[in-house]
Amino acid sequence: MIKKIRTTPRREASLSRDRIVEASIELLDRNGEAGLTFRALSERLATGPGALYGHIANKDDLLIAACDAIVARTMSECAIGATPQATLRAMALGMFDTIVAHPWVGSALTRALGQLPIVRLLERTGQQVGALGVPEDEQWAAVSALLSYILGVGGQNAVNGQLARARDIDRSTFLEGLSTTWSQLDPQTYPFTRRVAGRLRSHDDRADFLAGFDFILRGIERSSS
């Protein structure tokens, strides 16, 4: 009697489309779009490339869902607010810490122009600026400004991160070393230089990100009422 041979089932019979995201953000996240690749990617989920190719058509593909998977995880705990600004603020505070802790959202997003991962944060910003009652023609420049701060500021702040640690600066050594240059610039030429030096030794990146943006949202409230 010949018995039969019992064969494990290969794994890609379970392979997804989520599983091949959540394995590319574990990748992203710990070497950077460098990391991401479908090599790496294949060897991660022990599948071939060929197996990828059915659920992911390349790797810009494959980039703008990992973000759009983090967006969209970041905007569901993103609390809604009693207020409009109350939201706004959540949202804003919630895509700086998600672009701190996943920095390559942040360059990820201004290559997803028009793309769900932009259209996310578009629709909720949106949303509450018209619920600030700031007129309709009005709204696409009030809500431009305010992605533009959150990806620009959160972008630069997720860079310099990066940079500091490729480099193994210290933080509160850079500052007191720029504060320190600051200080000593002519008076007459950099008068405001000189003057916000000192600020540089404590500043907080969160703090202060979150005080230009409610500057920007008192100006949007103002030129509605």
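Output the structure of the form predicted in complex with another copy of the chain; the preceding block shows the form predicted alone.
Here you get just the chain by itself.
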């Protein structure tokens, strides 16, 4: 059973997986994860919802494809550093910035278990960890730790961004509210949380992310030395 491929498109700019993915990214960027709808998407592409299913299995498939397009772009853009550490940090920061710019990528990534966008991250991380001199039988643990951290922070930033859009409040006002909520907790059971509540207002997510990434890198280096 050979699957016939139509050589020429039905019309000049007919439906294609790429065109659908591209339009999906625009919708996701404009209105967040809730903005990607088969109705909105078909309207933007001047077609019906049913037509999309000829190129896409379902919504998850579409979301992961859109996510992969963004991740692939980020991977190709972020710099190769002089050392494996520098390259890893550049990749991590690139992903961080990408997720801040496209919060939906963060939540899509957490659902893409083992699929293409994750494999891209896995591969680049694995190559650099190998270049670090980590013994082969310890590489998986190191790579898995770095990836889990990136995905974890990314997921948090995703809700962060989506939440800010939903209530359309500024990020600083959200942190302000969280800070006052935390500072009103019971001093007996939540001393630490109360103590850091004040710092919440002025902290730098990006710097914190990088600091955490460096913790893991140092831990890996120390483990294999």
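Basically, rigid core = biggest C-alpha set you can superpose within 1.5 Å across the two forms. Positions refer to the first chain, counted from 1. It should be emphasised that the depicted structure is a prediction, and the values quoted were computed from it without experimental measurement.
**Student:** Core-aligned, is the CA shift for E43 between these two forms 2 angstroms or more?
**Tutor:** No.
**Student:** At a 2 Å cut-off on C-alpha positions, does R201 qualify as shifted between these two forms after fitting the rigid core?
**Tutor:** The answer is yes; the displacement is at least 2 Å.
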